[in-house]
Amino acid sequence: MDTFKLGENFMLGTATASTQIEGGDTNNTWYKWCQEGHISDSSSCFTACDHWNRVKEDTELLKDLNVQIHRMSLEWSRIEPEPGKFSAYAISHYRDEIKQLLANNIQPLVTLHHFSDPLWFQNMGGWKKPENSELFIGYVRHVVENLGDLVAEWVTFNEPNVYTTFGYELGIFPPGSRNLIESIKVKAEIIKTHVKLYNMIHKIRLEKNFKGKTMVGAAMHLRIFEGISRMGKITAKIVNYAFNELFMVGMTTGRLMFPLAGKGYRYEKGQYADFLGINYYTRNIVEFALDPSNYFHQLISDKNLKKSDLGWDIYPEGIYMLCRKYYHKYKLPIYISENGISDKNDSRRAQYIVNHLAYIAKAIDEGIPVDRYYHWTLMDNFEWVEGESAKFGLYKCNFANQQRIPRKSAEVYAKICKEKQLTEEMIKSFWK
């Protein structure tokens, strides 16, 4: 294990979503997924951590971190329960949750879309009709006017490329469609909404005299693909392009690549983040297969590499794989938005951040300019399909009595998150 450097102006934190921690709302699509039996433990978003009456509670657990930002995001279904109404408690509710970090020296990311649509969106076509997008920018604009005073740093969309391929490719997320050319519409309706929203935002907070440097972009699930065979080779950049190169040319400068470009499409040239949000977990072995269903790959996990609870290959070196890549290509400040394991003993987190970590260290010390670390998550939550069985929190959440209790990992984390650095009096200490 290496020692490794930040810097003084490093910033690390935690990474939340509202829908896997909040409990209480039934009116999101993930609600209605839950009671239609589509999560493998059975267990539901209602439920989650109960975050919506315990905020105070859980911000002192970021503060028992040390850490100097966080990343959450907001339910769109609860600030507009019914389209064009908008509920004054909630986002009253969000302005004194916001306010708690900003007390606590803890620096705001907000998400705007975080996999959750309200029922009625959905019940009137959602992302499937492009008339619908109006109705996301409404509510955006009503959110950055209320917080914006508050917030000066947005991501509009998380992981964008999961969303739509799971939810209305693969159908294993809500709504659970499986069209292709559906999904193909959506991605390119989504991107155009992101640029639509780059400029509002940026708009609205000028206008308004809100301070602080606005910050816009989006948070992208990003994977290393690697074949192996010759085809494997060919099927693991067709899969890099479709997942990975659509949504990050998109989401960054507005360009509609193909298959997404649609008549009547005019791309004018622009720059539409201010940085580059990764969300970060592993990588993958792909392989050409003769299965229509799967779209004609499979992904195959290293036996050779250390595994998560979900089997996901560990390997950290590919965090600064990414960061140089794309630094190299578009010249913008990194967020790591998202990286995290689902560790249950906690036998494998502390070595999983530490690892990541010094990639990124590595990356610093080449000129990239990463410049925050958010780690997911930060208490265990309701983990999409995986319902409560996958444990990514730093503390454990005993979801019966919504107890935290802090991880060993955390303390790893809240040392670093104060020393911005790993020393070998560190090591020593925590690896005896």
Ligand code: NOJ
Given for the second form:
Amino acid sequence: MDTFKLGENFMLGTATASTQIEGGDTNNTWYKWCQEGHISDSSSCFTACDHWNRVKEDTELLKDLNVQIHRMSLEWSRIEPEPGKFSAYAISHYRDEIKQLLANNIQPLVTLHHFSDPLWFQNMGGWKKPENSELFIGYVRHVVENLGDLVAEWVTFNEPNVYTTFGYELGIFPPGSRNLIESIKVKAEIIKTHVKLYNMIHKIRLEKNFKGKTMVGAAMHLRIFEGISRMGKITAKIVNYAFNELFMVGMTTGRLMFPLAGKGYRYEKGQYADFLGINYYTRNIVEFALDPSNYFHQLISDKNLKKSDLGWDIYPEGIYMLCRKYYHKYKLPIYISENGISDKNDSRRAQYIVNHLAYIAKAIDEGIPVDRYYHWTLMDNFEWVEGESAKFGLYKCNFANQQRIPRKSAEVYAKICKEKQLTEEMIKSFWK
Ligand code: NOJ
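Hand over the structure of the form predicted together with the named molecule; the form predicted on its own is what we had up.
Okay, now the whole complex, with that chain kicking things off.
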């Protein structure tokens, strides 16, 4: 490794999602999912971090971290509590939140869909009914018309591969289906919707003469899949295709690859991303398994690697491998839209950050434009299936009294955000 400089133009920040931090909303699919008892520690997103009432306090936390950028999401069910009826109150709440970021020189990147849907949308058949995507498009139109003067940068969908695999194939996210055919249709619908949104967001911001360079993309969950045995290698290729590639190609070029392309879809090659958003966490070794319930594969962890609290292998070189691969394929700037670790005792987080950033520095050094790094996440929050038990925060959150307490790693991260480099001391203490 030659240099650990990230460069003056590199920007660092944090990422959050509304359902995981806001609390208090009963009108979204995750609220119902929690009520039905699907969360492993029985907690609910209804509690979360009460961020809805603590925006000011949480903006102070961001300031203390010296971040220049912050990725947040909007709760569709709050902004559109009933189909076609928009809440002026919710819009003004988000305007205020975003203004607080801007007043502190923190540039927002706003996610429009991050795993949760309004209950009314699910009751109407959700993404399983192709005509319903117009409802989401209408919602986004309203959002961009009303917030687009403050926000230039948008993520259409967060981790559409996780959303569809977990929600429609494995049944562990709402709506809890296990139906591959249905999932394939939903995947295609999401890609087509992304393409329409890409065009629409650009058009609205241009027509309304909103300031700032419009940047639209998706946040893709990308994993390294590696096979060791002969069958494992073949299986890893298939898993990589189904999990990483279908959406990466779709969200970037608009192309529906097999098996997504259905009747009546005319593919016109285009570019529907201004950046490649990469959420990177881990690597899996893949093995073939004669188990149709798990779609004929098994994900194995590597005994030689350190793990997060959730048992995820820590594999920092993966971030470099993905940046290199996809930059050479698409020649687009890269935003690491998420990267982080569940680490309750904070014994690995600083090292995790330093090692991943060191590999990003290596990519930058080779001329790959990795422009941004959004650390997941600001504070412990509602981690979907694992509920409150998974601790991804730079700040510890005590859910009983809503106290936020900085972890040691927050100090390290604040220093990196300020200096935009990994100091010698950091390298000595944390590298590898
Ligand atoms: C990716 C998801 O976007 C986010 O919501 C989640 O909390 C993190 N991964 C950690 O699992």
